[in-house]
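Taking the form predicted alone, here's one chain by itself in structure tokens.
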Amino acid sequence: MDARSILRRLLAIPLLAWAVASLAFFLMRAAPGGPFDRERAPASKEVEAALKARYHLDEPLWRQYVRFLAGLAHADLGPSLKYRHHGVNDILAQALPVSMTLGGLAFAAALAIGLPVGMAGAVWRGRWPDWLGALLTMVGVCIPTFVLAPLAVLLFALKLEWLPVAGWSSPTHAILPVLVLGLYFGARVARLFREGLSEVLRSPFIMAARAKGVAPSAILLRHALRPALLPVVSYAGPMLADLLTGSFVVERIFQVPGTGAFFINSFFSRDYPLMVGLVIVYSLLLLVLNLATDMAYRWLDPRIRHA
């Protein structure tokens, strides 16, 4: 990928983020219900009207959209409608680093689990390491995180009492959520890497290298590893975006103060600014990581690099 195409992709990111944010803006307001439905009481119509006026929700939709774009141009996402006296920027500044820390650790754990298991399955295809790895990956793929997380709490926190149940106040609190996410995504990485490496090891250029007497370790590390990583790289971008913006279920179960709880609460409470802000962050991360994935993909595959 040359510098011109990278620049073109970078210039397209703000435009795509604006389109996604605008779509989220109108869809949230088209959904049934409102942010102040719970404020209603026998004599609270005046209170509801005052709240709408305070947050400019009594204005026409086009004027609200213009106000939203003006704030977006100054990187101001506005105040939260649910968390009073808190701006969306402040909430994101507090919650996003937690989710990104958890996501980064879980991403590293997924690669540390998935790549060795997938490599063992491809190298010893049809033998006991392959069968064992296939069993582990099948379990990891089939069991969702909302089942795996309580099982991990039951075993490691309640039965063995090795780790805390929930929270985010010490490094030990990160072990269980990182383990759950690492196993869940690591199973998918293992399957992709196993299939990719198995296909590469059956390629003609690998057979030619074997015929020339190249050592098996050199064949694996120098010739087969890079092309075998292509399926993993394709999956890594969206996976990392999901992890960095917070795994909603895991954060809720382990009481991690990341963006997951805010995303769910903002949807059900119709907190328009917070929901749109989270969508913008997610879309930006996804666009940037997809660009990084394409660059890594072209670096790993010379056929694409010189196309």
Given for the second form:
Amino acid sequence: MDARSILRRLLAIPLLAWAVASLAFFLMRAAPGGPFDRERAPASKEVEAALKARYHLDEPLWRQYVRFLAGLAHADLGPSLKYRHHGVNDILAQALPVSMTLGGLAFAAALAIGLPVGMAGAVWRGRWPDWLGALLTMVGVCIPTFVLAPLAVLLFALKLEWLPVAGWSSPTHAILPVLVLGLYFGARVARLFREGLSEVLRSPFIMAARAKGVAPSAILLRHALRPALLPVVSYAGPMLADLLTGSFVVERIFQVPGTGAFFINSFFSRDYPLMVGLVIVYSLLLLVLNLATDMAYRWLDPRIRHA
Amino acid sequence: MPETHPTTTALAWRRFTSNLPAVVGAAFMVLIALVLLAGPSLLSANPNAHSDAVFEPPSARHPFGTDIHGRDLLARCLVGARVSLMAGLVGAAISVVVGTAYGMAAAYGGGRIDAVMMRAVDLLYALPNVIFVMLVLGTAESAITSLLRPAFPSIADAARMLLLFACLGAISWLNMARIVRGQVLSLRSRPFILASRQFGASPAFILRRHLLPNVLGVVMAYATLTVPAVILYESFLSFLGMGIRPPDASLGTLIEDGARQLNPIQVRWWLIAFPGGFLGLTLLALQSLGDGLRDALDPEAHP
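Could you output the structure for the form predicted in complex with the partner chain, given that the previous block was the form predicted alone?
Below is the entire complex, every chain and molecule, led by the chain shown above.
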């Protein structure tokens, strides 16, 4: 990927994020009800009107939008309408690192599980390690996290009492959520890596290396690994974005104070600024990681680089 | 003696039947379909009947045990699986129709049309789709409650469920559009298309007669893989309390009910293990079936 197209993609990121944020801004306000409705925040008519005026919700839509854009220009996402003494920036500054820690650890776990299992499957293709790996990964792919997580809690926390049930106060609290998330994504990584590696191992340049008498370990590590990583890399970008912004289900079951709960609650409480702020963070991460994926792809595959 | 060449279809069939997991998956799905069509009416237990026998572990009378209201979990699993499978089928059907039409239009339009249409897909990818479903469901739900419920209370629930299925389809067509576009792009400049155009065939004719039949195999294969994806998505939404509403059940809501009963005092494993196992097995079978179909119908594809 040459410098110019990287620059162009980089410049497009704020534009796309702005488009997504605007879409979320207007869609949120099109949804029925408001943050200070009787059912959400019981109060008298006067209090409701005063609250609306305080947060400029009584202004015409276009003025609210201009206000929102002006805030964005200062990297200020505005006040939260539900947690009224906190700005959206503060809430994100607290919840995002938690989600990112959990997501980053789970990403590492997914690679640590997926790459060796996938490699074993490709190297011993059709023999018992391959069958075992295929069985394990198929199970990992097909058992969703919201089934795996409660079962893991049942077994390791309630029955065996090895690990805490839920919470986020010590490193041992992280073990179960990280493993559950890591296993789920690791199974996908293993399938992709096995497929990619066995494909490469069948290709003529590997046969040539073998005929030349290169040691099998050198063939695997020096020649086959890099091209075989391609499918994994193209999956890893979106996966990392998903993981970093918090897995709703795992955060909920293990009561991890990340962004997952805010995503859902901010919709139900019509907390417009919080919701839009989360959407912006999510789409920025996704766009940046997509670009990083493409760049890694080109670095790994010289045919694309020189095309 | 004339030499016979196997047709493309025969070759695909041979590839499919020599794939053991795919055949087992297909057999399992046929079995599940039969059970779900006949099962709930054969069972004596009513899935919504409350009883005093709450939280009973699995027994001969209640093979899957009972839940917090003393309802028979086996009956509820069957009814829930029906809803989940229906969601998968309807969602996949919508994603096939929309994705195929969109992908073909983008690829055949080419140039600027293609660029604009595919940028729109990229934009939708960057929007978290949970939010999309929440917004559409939230907006439409109040319309349903205010308009439909007073007049036709029985239709209102069905309408909401159908809307949920439509939303699920609406977020799963993006991949299909990309795959179909790629296929059409590679077909578009093949000699037989150029010849057809040379003979004066209209774009509509070429799309319908030449391109559509050629992408159908791939579409079929990926549609089978969309079904488990949509089922998973539906259970995920229902688990978070945004999908199917009680007293209706899907496998997702049943698992959520079970997860809520997690406590250190009494372990009620059957509430999660049975609906979770049911969901896992169904997804496993559909995934194997879809993988087999893809390998059979689209042998050049690599996942």
